[in-house]
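Shown here is one chain on its own, the form predicted alone, set out as structure tokens.
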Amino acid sequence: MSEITLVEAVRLALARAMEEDETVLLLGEDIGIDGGVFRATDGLIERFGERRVMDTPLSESLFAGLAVGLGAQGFRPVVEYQFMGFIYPAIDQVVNHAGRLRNRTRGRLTCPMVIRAPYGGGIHAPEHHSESMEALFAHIPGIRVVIPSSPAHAYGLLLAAIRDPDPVVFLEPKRIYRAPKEEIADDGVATPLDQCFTVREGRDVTLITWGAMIIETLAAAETLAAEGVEAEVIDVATLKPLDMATILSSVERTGRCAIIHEAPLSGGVGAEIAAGLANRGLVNLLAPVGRVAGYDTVMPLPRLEIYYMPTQERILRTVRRVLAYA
């Protein structure tokens, strides 16, 4: 067992999956010799060879289509996009083929492919490098959307995604790629998909979040605890399909809720969660659901990025407003 970062946990999971299953292939721009932009695949071409770790041309739609074909024919391709902002040319393949293949063939074929991409802001990168567009993929039928928030979850969830018989979009919050660290045993044990994780228990308010925003949310919960308010923190982890049962159970106990995400407010996954609470948990709510999110604008890079990103202070203001509601 060793203490590693989130990006190292991704590499560890990829290596484990490739060791266990020779049908697991890696595709992407500069993932071989260079080891990827963030070095997530560093050293894997030396271990597994260029037939299983393949550098692709600069054609995002092309290698998404290649992955669909490989998945349909018995392979388990894992595709890396350098940044989420580069993933959009692949949406044609994801919507029209990967997400439809099981239904189109009435179950005769499946598409066990994983699309990996660093996502989110916080590193002062140029345009197209700080996107949080997870809601686009959550809207596509037939697609799972998974976002880890820690090294342990990155390892276990990625293994589960690779082993899943259907396509998974696996978004990695690059702001926490190298901090914090966790001890992880490379035991090949997958973390279950399609369920939320309660990372802090509480009785007064439920805070729902995912990805890198877990850092600010837990910090806000610590501040609230010093004020005598015990916040329960839920890491959604799998955004599609959404585990509303865990969320509803928490809100039934606390009666109050705030949803925190980095993506723009309008049309976000937070809105879907709020709708689920309104439809199935309204009788348990003692206050309107609070939401803390990015703004409905392109990430204002680079100097205004800190004003766009939800902060601990913004979370606390929203939670206090929810708590004050009579």
Given for the second form:
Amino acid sequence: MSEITLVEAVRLALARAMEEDETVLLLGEDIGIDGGVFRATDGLIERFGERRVMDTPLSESLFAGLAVGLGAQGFRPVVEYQFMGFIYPAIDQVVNHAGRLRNRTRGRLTCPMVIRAPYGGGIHAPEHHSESMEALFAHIPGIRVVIPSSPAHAYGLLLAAIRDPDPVVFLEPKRIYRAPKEEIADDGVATPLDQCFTVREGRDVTLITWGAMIIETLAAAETLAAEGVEAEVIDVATLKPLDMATILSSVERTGRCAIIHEAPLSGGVGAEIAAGLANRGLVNLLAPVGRVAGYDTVMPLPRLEIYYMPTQERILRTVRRVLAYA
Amino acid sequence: MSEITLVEAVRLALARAMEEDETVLLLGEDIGIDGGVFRATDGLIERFGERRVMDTPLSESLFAGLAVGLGAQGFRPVVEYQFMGFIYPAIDQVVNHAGRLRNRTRGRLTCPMVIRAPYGGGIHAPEHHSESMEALFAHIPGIRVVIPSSPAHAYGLLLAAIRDPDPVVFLEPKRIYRAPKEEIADDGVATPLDQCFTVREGRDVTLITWGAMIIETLAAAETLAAEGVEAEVIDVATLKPLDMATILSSVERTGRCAIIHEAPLSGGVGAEIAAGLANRGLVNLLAPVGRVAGYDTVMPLPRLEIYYMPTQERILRTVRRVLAYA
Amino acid sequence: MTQVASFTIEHTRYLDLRGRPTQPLPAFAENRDVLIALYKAMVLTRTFDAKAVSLQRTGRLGTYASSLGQEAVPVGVAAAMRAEDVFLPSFREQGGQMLRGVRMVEILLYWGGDERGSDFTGPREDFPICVPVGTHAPHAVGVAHAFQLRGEARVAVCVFGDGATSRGDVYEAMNLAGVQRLPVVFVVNNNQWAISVPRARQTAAETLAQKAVAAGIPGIQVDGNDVIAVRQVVGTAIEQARAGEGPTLVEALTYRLSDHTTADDASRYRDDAEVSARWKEEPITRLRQHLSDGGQWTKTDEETLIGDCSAQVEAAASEYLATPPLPTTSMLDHLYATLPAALAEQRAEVEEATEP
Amino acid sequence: MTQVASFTIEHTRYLDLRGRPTQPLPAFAENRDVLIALYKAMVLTRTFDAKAVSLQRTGRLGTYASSLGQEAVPVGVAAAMRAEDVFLPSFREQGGQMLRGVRMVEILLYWGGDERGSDFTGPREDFPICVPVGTHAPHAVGVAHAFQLRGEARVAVCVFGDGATSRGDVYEAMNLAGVQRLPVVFVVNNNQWAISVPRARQTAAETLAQKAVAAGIPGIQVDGNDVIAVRQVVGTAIEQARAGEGPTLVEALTYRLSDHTTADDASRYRDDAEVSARWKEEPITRLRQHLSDGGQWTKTDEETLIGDCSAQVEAAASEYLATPPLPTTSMLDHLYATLPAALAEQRAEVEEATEP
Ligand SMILES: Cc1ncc(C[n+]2csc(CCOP(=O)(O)OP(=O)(O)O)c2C)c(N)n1
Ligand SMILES: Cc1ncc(C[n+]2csc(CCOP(=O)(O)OP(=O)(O)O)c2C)c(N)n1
Ligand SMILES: [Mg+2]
Ligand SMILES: [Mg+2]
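Next up, the form predicted together with its partner chain, please; the one we just looked at was the form predicted alone.
Now the full complex is given, and it begins with the chain already shown.
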């Protein structure tokens, strides 16, 4: 067992899934000999051959639909969209077909497919390469939206996503692709979907986040701990369907909470969590629900991107407001 | 002045806008001699000619991008997507271009375009013809999302949308295309965007909705009134950017509220409203924020669609719970 | 300037407008039973369409897309397929679905607004009707890719309209099929109209078959009102695909004699004279003429057939009308393989809201 | 079978690999100054690319896409355009942007992560760089449509790569341009690679020019390393479009001698031998050879030019490096024409969060 990065964990999960189930296939741009622009599929074409690791033409509208056809035929295609900024042509197929093929045929045809894409900012990437648009998918019926926040979760959740009999959009926080590292036993054990994870326990305030923002959120929790405030930190992991139960039970104990995400504030997945609290958790709320998010604007080009993304300081500012409320 | 329907009001606004500004153009499938499948553009090709009312090939990916090009050149294209179920190929252009052309060129090039589409259920339409996916657009930076709830608003808001210098997604609730009717003076007066409308005043509870659900919501308010409960009803109208101020000030008075929409519950625009309340309105909330929405599933085919959409009964059930809470 | 590539598009027809052979018929067409089966399938389709339209007109069916005048396309295509092939229709190929074993009651259920209509008892791997125009072309390519991966001698057959050829995803699908030499056949049912948009406004291309050139695959035109030609040309394409020789695009030239759907009024945008003229080309009369010219079809045969078709269609309609609705909770029960815990509450709400 | 349509694709070249005419040159190429201007523009482009790559390597610029070896395409295209035409580049046409008046410092600002880089002082109606591959083809059609509506004799010129030809929206754009006979010229910069995907895996089509056949518009191939041919063939297409004769697709055959971008390592997927062989075809040496064969270019000319180009590029780089960053609130100030009230609070938060 050695320490590996998140992107290596993705690769490990892909290899494991392909090893154990020959219906698992990879499709996407530059995933073959190039190993993907982030090397998530490095070495897989050598290991599993061109039949199972297919470089596609540059046709983003097509991929998701191609996966629907393969899925209906019993394959488990895993499609890589090179960056989330190029995933939007998939939405038509995801809404109109992938998310409903099982329902509309009463289970006669199904779509056990995974759409993978790196997402999020913070790596000084070119225009259109840093967005977080997970909320667009989290509203679509019939699919799952899953985001890992660590190498171990990337491994376990991706295995679960591939084995899941329904379509999963699996978004990888590229800012933490290469660090931190984590020890992973390549044991083929999946991490459960549809479930939030409490990554830090605390009694004073609940911080809810996912993806790369786990780093700043945990850092903020440490800062608070030094001040004697114990923050509970929840990694949402599966954004759809959303495990409100875990969130509600935490807030029931802490009475206070803040939600942190990179995506634009309005209509982000944080809104759904806050709405769930406003409905089923109101009785426990001792303070307004804080949200720290990207602003409702286009992700700026690299020179300003750090001013767009939630920082530890911004998180602390909001959490302190939430804590101070009486 | 005579009573007209919502779809006639759309047509009236289009004609008025085309009359007063020759840069206004219509594009879409079957909008010419056929007048659009709902007749929204009936007679406009005869009046304004083929140059300004253009039947396009069946290319939904293209339309939004075509409008970006026309918009950058100073035209004001109004693009009809025949049904919201076919609008998804536009999302790529809306996220990656329309919503950001002004920002990325610092205002050198702009996109004064409108995307129109009928949306929503309740007319027993075929598969893919009844969805409400406004939330997908309401999360996209740089655009507006506007939904009228009456003929007068359709007229006024569409004029405002066309005159607005930025892209607007204008969704028309087709269930109320033909009824009720309303008197409209074709006076060219726009209805302000970025603003909610209080369509009924009341002190006991705030009901927040948009589009065709205004009918069931107002009916529920009447039922409640008969029982001595005065509901305030807010028509959101512009879903993005969202006028939380009006909503907050209403809930400040009533202390209780329910949000009603046809779209699936999770991640619907109702979530953002509830989140705003959980944050800025918490102090005033005397009861959990109720949400009455479509279920998190695919809109059923016509035989079950009435069981999917919020009814007056479902609204009343939730509102009564909200009222009963102490 | 040097010429670096050249292409031609060919057109095939076997029967002229009066049913007389214009060239030697393909072997299958020498077999009376085969031709009569094709004829019957077309007549059944037309009978079914008429009934569906009348059910719609009387409020007992939702919007419906008739295939009046175009029966030779779906019937010819389905007849050219093997049972183990996979059919991916658009929304106007009921004639082909029926021939492949989809029950008429299922088709009625679908258009009547009941999801069970897409849960065929018949060809279980065939795709359901596809409403978003052209979005099933990528599925066909995925299905064909599955066949290729498994080394199966099966073919995916995808039918779409002239309008669909303007959709980028149809092009993307054909292009990938070309790169991978997939066992898929694309058939354009070119009925000259996409609702109110005439073929000429859909594209400047002289033929729709030439859309194939962009994908580097063969494109060919066929008289879509000549069921012998459709079956022959599509059949050859299918067998080539089966043999590993890659995909083909077939453009079948026909004409939509009906409104676009029951929700449409074609008289708003189309001359009656044009429609009348096109009635002379429709496929059923043409084949009947051919059969009776050869002494293979009598008035009695015709009467028997009409009676048979009506009886079958009426029985299907009765079964459809007698089908009780789905339970309301079914709207959540088939969304995922297992209902996620997060949806349990909503399911309970559906039940609660619909309690009598 | 009857033949109903046929198509041919032609290829044009004027200079062979050693710069010797293979056929009579077009009129403009008889003018020394014109050829030298093309030559200078290509050398400036190459100098600029080298500087940009070195800025990136030293951490002073973001990811950058060099046009090494492909300079003749953007330069030839831009040279064929009029000032009032509108250029819609992909992300590898800096040579064309520069020739049209976009300042080098602006290009550096863009790739350095500053939005002002797309607010050209130069051709104000030209589109900024387009990163999502092929998504600007619909814009080009919109721009051309605007010209047609206003009756202006202007042309939209859109350049994209071989990879982009697999995108459905590029096809949809060409198809509409065909239907409306719009004044637009599409140029495929076929540099044989889309990152690691070779041309042959992008499509089974023998040429990319034949993608035009699907749209019913002319498609033509040109030697993209022969700037005379590019300028001539694209120029003819532009003038036809201007004259109302509709759109053309030009495929320019060239080769990407560099990595895809500075973020790429082409040695992972491409043989060095292939690259070395292609160095023999690159456009700058070829034109220099032609000029010196005609006694029109001396060693001194060359040295002066190199010095000039370096000086210009260094000046631009200094100006770029000295540009202070944008105010943080600018991220909200240009989103809408007027900041919506709902965003005022967020703007205040940006200010608050970035206070020193
Ligand atoms: C993507 C999409 N856009 C629009 C529609 C609405 N619509 C239904 S059928 C149709 C025309 C289709 O024309 P064609 O492809 O020629 O098929 P036909 O109806 O003639 O069989 C349109 C525009 C749709 N169903 N899907
Ligand atoms: C829609 C989209 N998909 C993927 C990418 C990532 N990407 C950037 S350039 C490129 C290859 C483009 O190839 P080509 O069109 O041949 O242009 P070239 O880079 O060779 O000039 C890819 C896949 C992108 N920018 N946009
Ligand atoms: Mg048609
Ligand atoms: Mg390329």
